[in-house]
Amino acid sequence: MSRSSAVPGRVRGAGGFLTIDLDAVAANYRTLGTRLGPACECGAVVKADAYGLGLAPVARTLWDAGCRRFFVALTEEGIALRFLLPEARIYVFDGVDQDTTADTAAHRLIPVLSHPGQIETWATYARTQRTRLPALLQMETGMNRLGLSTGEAETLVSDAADIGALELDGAMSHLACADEPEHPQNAQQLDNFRNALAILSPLGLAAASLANSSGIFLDPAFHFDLARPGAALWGINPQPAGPNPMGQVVKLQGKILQTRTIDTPSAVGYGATHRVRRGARIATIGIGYADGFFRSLSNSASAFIGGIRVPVVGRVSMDLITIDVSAVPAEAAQAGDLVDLISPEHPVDDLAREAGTIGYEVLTALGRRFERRYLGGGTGS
């Protein structure tokens, strides 16, 4: 292939067409930052190559939208932010080891230290460098997955070799809840966070994040100084029990490859798990699991087509799915149509509920072999 023959997000004989509207993703964030007073910042999690929506044309978005701070989850992840972004702040979730602190410091990462070795790491690298490197504490409020417990931010306080080799910028922990507004635990972290940030006082925090997407939601006493949103950005509704508050940002589109209509009463697809009546109409779309369409959605998921929708049927193959159409009028239904699978009808929450699964993973799993559209934002579309 000739390097001029290579277009931008351009997948040749594509099946399926994913759309993100940057712009939706700049007015969900603006958005957010409504519900914050105004002593609380709005950063943007990004992690995961922006929940698979692509992380160049997304934090340049949010960088033009008024986002500084971001967050990742990888050490690599962070690098390639860092190109995109020169001046941003940056923290990386899983922090940092003896493999990564060199390109931490090098690229002015910020690690989310979790663990007294984390700290003792990235205080020992600043003292062989001769300067302090900046971290972000994160503490164990009652998720019990990373973070300091209790004891030992108070052991860092009494001991303070370690601490004086690093610029604190703040200290975080993460709700576990926050989408079930009523549920006891949001208070119980809450409160164990308030302790957390009582016990680090003498260290001088900067600032105090605890509120993710859904968390901005809460009380206003969960703000705290900085806010770190994901999901919400990309239009997953951070109130499940509720109408979403967010702008769709994502629209998914499948390629119809084939319909033909049912002579004789038979099966649909591998196993033979629907059958179809005689007269029915059947499509085959040209995405499947491996595109990241859950095999979960076999004989459950909807699709839409001109407003009507239209079941999925039979099981989800690696590079094909099979929707019945007998309700759609034949003419809107015919090889190289187009057919909605994520949609302002049918949004992401939607398809994940039919497949057992959240939002989060839905997106993540959207693979490559989509053609990817990208609206506004700057991007001359």
Contents of the next structure:
Number of protein chains: 2
Amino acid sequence: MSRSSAVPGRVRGAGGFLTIDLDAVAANYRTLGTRLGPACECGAVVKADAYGLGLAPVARTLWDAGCRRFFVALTEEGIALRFLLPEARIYVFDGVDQDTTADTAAHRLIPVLSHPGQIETWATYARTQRTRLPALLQMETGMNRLGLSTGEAETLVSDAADIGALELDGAMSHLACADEPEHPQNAQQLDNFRNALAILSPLGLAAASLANSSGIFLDPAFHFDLARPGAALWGINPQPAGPNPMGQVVKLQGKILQTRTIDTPSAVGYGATHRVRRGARIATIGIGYADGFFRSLSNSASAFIGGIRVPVVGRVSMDLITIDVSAVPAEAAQAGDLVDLISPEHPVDDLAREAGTIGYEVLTALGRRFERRYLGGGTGS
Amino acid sequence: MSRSSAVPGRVRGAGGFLTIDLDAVAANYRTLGTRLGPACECGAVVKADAYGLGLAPVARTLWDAGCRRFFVALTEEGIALRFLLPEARIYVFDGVDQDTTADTAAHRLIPVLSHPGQIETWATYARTQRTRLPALLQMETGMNRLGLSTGEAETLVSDAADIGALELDGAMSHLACADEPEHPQNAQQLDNFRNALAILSPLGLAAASLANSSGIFLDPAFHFDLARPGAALWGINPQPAGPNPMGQVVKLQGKILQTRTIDTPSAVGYGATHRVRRGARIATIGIGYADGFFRSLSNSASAFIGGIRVPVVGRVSMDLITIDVSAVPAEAAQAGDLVDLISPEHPVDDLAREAGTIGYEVLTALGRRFERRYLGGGTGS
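For comparison with the form predicted on its own, produce the structure of the form predicted in complex with another copy of the chain.
Time for the whole complex; same chain goes first.
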């Protein structure tokens, strides 16, 4: 029954196989750079372990493709990246607090400062160290999440003491609705960001940054000096209403543990939510919600065998899913065979839609139990 | 602004703090043992890194509490557990295939065999090694997921060759609807399991096992010789329609990065899905869906500060959530303060309900970026 020779590199009973195409990451980085043009530098957001794809291979690939500015969420992520890329400029979205000042400085991380308390903490630390420390300012422009208000920015400009202790790298803000190009909030945030830059102009900031992946596909007025794509680099469609300009990066396959032909009409899985007819064939796959294959994919996800759709039936279990493989010949779905869950005919955005979420969440949830394989490696340097 | 002294052990900018009460795990194990009585041994399911709580501390705690039989999903998980507990009996639900026979035998793992191909693979390997190898048989009784059919069991009993190569430990099956005690499938699966045991009786199996956490709270007829709780050990209610007999194990707290008083009625977060009135106070927390705080908790999750409910408003971002803290005094919600996301007033089952899922999925999704603290340690041996 087992056909393990069909599975390259399979070891130790992993239930799923995740293939990450690093050449596609590099190609996507170049695509975004072309879209931005020469006036805007293209950075990369690699927080959350590069959205679940693996920080080390992804960051190295992007560096080789020419990326020099990287963004992470946490200090700890910045430290890990520093050991990988000694020369990169590394920004930490969550900024800095009294517990992280020393680590942030020691690893030459650039905190994104979003409120007066953070600015004061970082400036105070700089003064105690008798040095100037780098920072990027975050402006609130309409998301009400992180960032300085207009009033706080005005106060900051007039406060020579704290500003003098810092080497301000630039100012950024974040778009809430850039994946909906017609949303009125985009223009409003652009106006607010321009207004903030005018307030901050006495500080002589080097760089302004507003565009995330989706923002790169808005009008060039949103580009400014530095773009911060994440999702598009991994093949997520930055403008879901249109065709996807990005190349696919991720492939996920699950291993069939057992195939069964139903001899009596009966139910499948927890809660007996799906009934199967006599003669149907059910394959059980060694992937479940503990691997990030969301339980909301119960009775809704599509899988593919040789390009033919075979639906997930019944509830997603912790470590297992069941799929109805009646549509393919019995010999195409045997124990040991692989089933495509994310693939060219079923990209990550499609799986996300079946789960009622977005591709970003699917990627970051991809579990640690998969066997991972990396294809290519950027420019090969 | 920062009040880091209130956060014991905070380092390197983690956005969330996960506390796991190992004494509560041990107490829950004893509670289940009392419920089962002396005729049924209580094992423990510790697959998926002990449902996300950390295999090493949890498995050691359970061993110290008297547990001797452990269940995992994957060979790799079994190997990790073998290094932690050299004397435990370790069962692997996914069984064995040609790639994992050698590792399974070398680490004295007991595969759960669910189809004839697995039995043949394991028996063949035993013969080549000139030894008898242990196994647990899984019977299909109504879930149509993994397990031998009645016909396959009959064939097996008559096939002296393969059976002779194995040292069969017992037979198990799995209940699909045990969390709904009135569901007719429970009685049906019990009948089917008894029928399967009768077919297998010529093999002289040592142990029969049917009950998961919820099955332990069904009629004692479901208990047999060996129970396999998982979820209930971590405080998930095994019978959701009634009060929870289990003690709480998990506490999750998020750190406030910034608090903002809204000066103009405006929107919060991606997609501008939540409007806030002037004067409202919004706190931004350093936890998001990349930490397993599901995006489906957008505009629905409850958080608590000092026992007062403060709702999550707007969409859950990858690394951030926003909560409306207008209900608590401003001084109770400042940058650096902690907010309770899973706590005695808001147990994991409640957060799961807000996400439209079950506590199992919440636990297994708990991310790797949290700072983890373990309280107690079982019996203290």
